[in-house]
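Next up: a single chain in structure tokens, the form predicted on its own.
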Amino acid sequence: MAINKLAWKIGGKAGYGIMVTGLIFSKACSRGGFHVFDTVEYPSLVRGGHNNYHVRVEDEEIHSNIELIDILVAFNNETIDKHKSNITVGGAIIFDSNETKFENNEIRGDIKLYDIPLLKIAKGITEEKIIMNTITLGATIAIIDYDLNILDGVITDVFRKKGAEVVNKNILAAKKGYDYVKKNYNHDFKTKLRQISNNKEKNKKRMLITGNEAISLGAIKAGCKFYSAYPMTPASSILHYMAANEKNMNLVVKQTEDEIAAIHAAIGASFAGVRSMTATSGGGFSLMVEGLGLAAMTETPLVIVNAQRPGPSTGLATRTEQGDLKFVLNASQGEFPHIIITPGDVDECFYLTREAFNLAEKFQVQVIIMTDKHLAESHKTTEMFNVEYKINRGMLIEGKQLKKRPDGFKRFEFTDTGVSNRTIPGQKNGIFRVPSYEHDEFGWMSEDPEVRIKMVEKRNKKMVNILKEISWPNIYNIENGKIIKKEIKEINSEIDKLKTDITIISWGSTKGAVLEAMKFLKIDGVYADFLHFNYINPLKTELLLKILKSAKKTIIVEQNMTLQFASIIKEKTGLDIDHSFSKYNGRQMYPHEIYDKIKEVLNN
């Protein structure tokens, strides 16, 4: 019997609470002491259409998805369908055969099929057949043997809004779903939840949070006090979550027209001394690079988040991708520089948002933070954030540190780092102007040949200490079980310690099944090194180079079907990666792929 480890998915139309049900699940377990990683899958309609939420519960840390199923809630035929060849041996369906209906040699005898009258059930309850999804919750406690207080707690929280009579109705609901089972099911199922309890994780805290969440409260936590965007998939919820604490955290909140408003209100609120950030997918982006050059020309500081899906056009609008690299790498006319942050979990998605704001201020650039929809809008159990942090604004002065030029204030001022004082407009003796034509270090608009170049080296000379400023990328082992993380730095001396089997590359979310996969290798006796990057431009290359010509095998690990990092790093080293896994049909990637992949390069 597996105790504390249970992947869970529920399925069904769009429409029928399929998303707030899973995470009143993926809540529960992690108050019982469990980590949790949860994913959702939804199409682009309003209703109808198939969505499923899958959790993964263990008690050790997890860091992505896997594609099994221990258990399957299926309030449609279509969800058997789709999921039960991913079923684990001895693995359960729970379902109510009056409305879903299929032939018991459909399904492998292995098997264990809970047929609960769901519809029946509720309509004891209250006329929504939607509550049908918490006896489900209910029914899915008793089969795993989990303590259904910690259940109700969940369902308080969740529902308390809606007053006290919907919340009684859903624990009522949960208790005759549990007791059904109870009544009618032996109790021998493969997988238990035992509550972590008895040891140094009782009193641990935990939250379940999104990557965008975590982008929110760190774009709040750096200061950000004016946010401005277009809805968009998968976006969206750093527009809800900054709305929703407009009022509490006093922040200025704009939904705009669409995103050429959003980029340039953005840009305005940070001219008048705002830190400031919009959010948008690669389409909206296509709407925003001119004012990105805007920004860039005039040098005012601004953190953009993309949140890619699939293109070109509308492309795949609720599904995950890594195809923006190398247009964000290159977008808006002209050379400028602009900083990359592509963080890989829910905690980089945090430090990283907040280090952007000060390297945005500090350099005078626009920072870029990369995200794609399933790190964007997958839950992940993780530790209280630090919220140690020191607020940089960089050259910002104004006041008594204004002192009268007879010539007036250079705001674009020759320097040797490229980075010029800069001032809120307003001020007395800081009086400029921006345009965004080339100009002098008035800001005059120019077209002398000696202005552009002079001009052009200032703003490409921030790269220089930028380089120098952003962190190293981390290399991750697995010792004794458990993942290890090393700043390249720290070993630079050691370089010989990554002659292992195979060094693994990657950026942005594929981070967490790469790490799941080396948790698979390590018990067939692979041993292998990643290399994760959360900077690419950008791109520290030195001991890149060292760990290449090291290392035994390379293989790089991309959501886009040109490796657009990988030809990246072949520009900036000169060196090709040995070998490559990319996925492109819209769906994350998951651990066994890659494990799959890197046997395969082994045993070749």
Given for the second form:
Amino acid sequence: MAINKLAWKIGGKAGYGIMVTGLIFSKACSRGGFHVFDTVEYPSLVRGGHNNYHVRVEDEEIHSNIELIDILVAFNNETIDKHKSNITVGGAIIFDSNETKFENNEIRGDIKLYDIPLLKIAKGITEEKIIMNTITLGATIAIIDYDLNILDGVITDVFRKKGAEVVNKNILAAKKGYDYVKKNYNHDFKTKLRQISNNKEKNKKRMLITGNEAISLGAIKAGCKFYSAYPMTPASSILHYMAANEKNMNLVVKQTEDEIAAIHAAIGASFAGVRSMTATSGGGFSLMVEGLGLAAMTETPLVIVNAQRPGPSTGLATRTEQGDLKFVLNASQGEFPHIIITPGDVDECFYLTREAFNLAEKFQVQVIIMTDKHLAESHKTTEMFNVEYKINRGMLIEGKQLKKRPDGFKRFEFTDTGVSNRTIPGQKNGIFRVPSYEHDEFGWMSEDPEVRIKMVEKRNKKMVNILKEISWPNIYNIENGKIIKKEIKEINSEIDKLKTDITIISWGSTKGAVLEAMKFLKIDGVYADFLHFNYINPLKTELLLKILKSAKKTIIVEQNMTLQFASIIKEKTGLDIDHSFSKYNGRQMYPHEIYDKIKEVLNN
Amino acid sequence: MGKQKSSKKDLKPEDFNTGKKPVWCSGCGNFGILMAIRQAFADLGLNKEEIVIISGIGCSDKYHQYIDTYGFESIHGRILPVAMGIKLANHNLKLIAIGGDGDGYGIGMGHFVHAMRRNINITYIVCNNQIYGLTTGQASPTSDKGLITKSTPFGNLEEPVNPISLAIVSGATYVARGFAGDVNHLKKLIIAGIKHNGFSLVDVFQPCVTFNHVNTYDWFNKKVYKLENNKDKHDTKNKDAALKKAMENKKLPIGVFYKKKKITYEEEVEQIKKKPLIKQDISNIRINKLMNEFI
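How about the form predicted in complex with the partner chain, since we already have the form predicted on its own?
Zooming out: every chain and molecule, the one shown earlier first.
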């Protein structure tokens, strides 16, 4: 019997409450002290199609989902057909044979069938068929022998806004599902969830949060007061979170007529002195590109989120990919400095977004945070975020710091770092103008070739100090079954000791799947190093050179076909990475896929 | 900001001159508009530091270089979104958005309509010369049908946009049209626009002496008349009457077409009622409560 390791999936048509039900189950597990990673899959439509919500639960930290399923809650045949091959030996299906009909020989003999009259039970409680979802949650709790009270607590919180009647009916539904299983089935299911008994772990409160929510929290903490955006999956939940909190956190959140207006409004707000952000996906980013250039020319600090989805064009609107890297790296005409941040999990989403606002203001540049649907919308349990944070607004000066000068304020003064004093409208001695046209130190339009050279160099030399300021890529190993993170502070001889079997290189959201794959590899005696990049631009090239030269074997893991990061590495270092694993079917990368590839590489 | 009265009323139109010599063609309608704006600022007793000029691309993009206030030159068509961001960040500032007809009624048309329905308190001056001047003479959204330009050598096939009627139906709460050849009248329209609490459009007939040889000073002088002097006493509160006036094309009315009292967008944003966004303390924002909701 497996204790405290469970993979659960619920599937059915869109519009029937699959998402909320999945989240309730995730939360119920998280509140019991478990670690959860959940992923939601849905096609781009409002009603119909196949939605599913996969929840993986363990008693130690998990970083990715897996493809396997211990319990499948199926509201239709499609759910069973699509996922039955992933059900583990001795796994289960919860269904209602009055609604979902299949021949027993279609299902493997080892799979336990929990046939529950969901619709009948539901009708005994309410007219709303949707409550069948909650009945399956109660049934699940019974099968895995978990605590119904925790589920009731989550139901109460989630449905509180809908009123006591809805809460009570759902609690009753859960109870009925629970009782039905306890009464009609024996208690021999292979997997049980036991509440975490270790007091230290048990009392630890953890969050269950998505990448988009973590980015929103990071932005709010960093003092982002203006958020403008146009809805686009998978970035929209940032807009929803910011809008829901605009009054209690004193933000101005503006849904604009398009992404062009969104980025320009954010630029205007930043010019006026407010930390501002916009977020979109690749299609919206395409529209924002001219604004990126405007912010660059006017040296207006700005944070932009690109939550990627597969392109080109509409592509796969609700699926995942890392296909925009080179596009974002090279977006907009001309040469200018900008920063690309690629968080790998929800914690990095929070901490790096916070950092993005300081970097944007300190260097008066644009910071683009790149996630993807998988990171943006999957929930992961994590510790409460550390709220220690110091705002750095760089060379922003106001009031008496501004001295009256006969020739005016030099907004674009030439300095050693390329960063000049900046002030905001409304200041008496700070009057300046910022053209999108090339300009001199005061902001007067200029076509002078000498001025042009100096200005191009002024802007671009910011990269020198940005490179020094940003954190190094992290190196991860597995020791005693645990993930060990080595933070690099400088290039030293430690780096030369990378003599493991293979060095894995990746960026962004593939981090979780790689870490999980490494755990499996370690069990097989394979030692791997994992070099994960949170910053793609500027790139810590010096370190890469050293690692690529000393590593025994290297493999890049990317969720795009053309291995965009590998080609950037080649451009910067002149070196090839030996092997690659890429995936571009629109679905998340699974640990076993990376494991299989690495085994194949090492065996050949 | 608006309360710093040190230099108030002392400023003359020439005090708003940056000393940069305009690079417009001799006789360009922009000179009249520039003069009217500087005079309006002086007459209103505004301080330089409380004003932001937001311009776009076209001959009119240079205004922010010639008026001594804060200035931001956006890109083609994006004046109004930038202005909206500035206004929502600091609604104490006086925002003057200035662009051309191509900028506002062509590439920026979407933003134009949405800015008006939001009724954000911005004064938008459109230097409408019915031609693309800076790109050396192509048809613009307000070029008359049949106009021969470099891009329409056989005559423009499209009907012109009517910005006045469009503004009235889109929710602008102050809609006026001036003429660059009548600086004093234009100045009054701009002053009333700035004083108006809400989105104000001042569309300006601006002769382009180099590329538009049809809509010249002479042509306008013969065609324009002032709404306020007209014997039928135009009622600026009457939307139907305003639309009717906007549709006139034999004679061309100038003056205020439509005016309406209405709460502005920013006045409805509770979060900035006490103080503008820029004045809010961001040094230690507490997010513990937000984090607890994720447990």
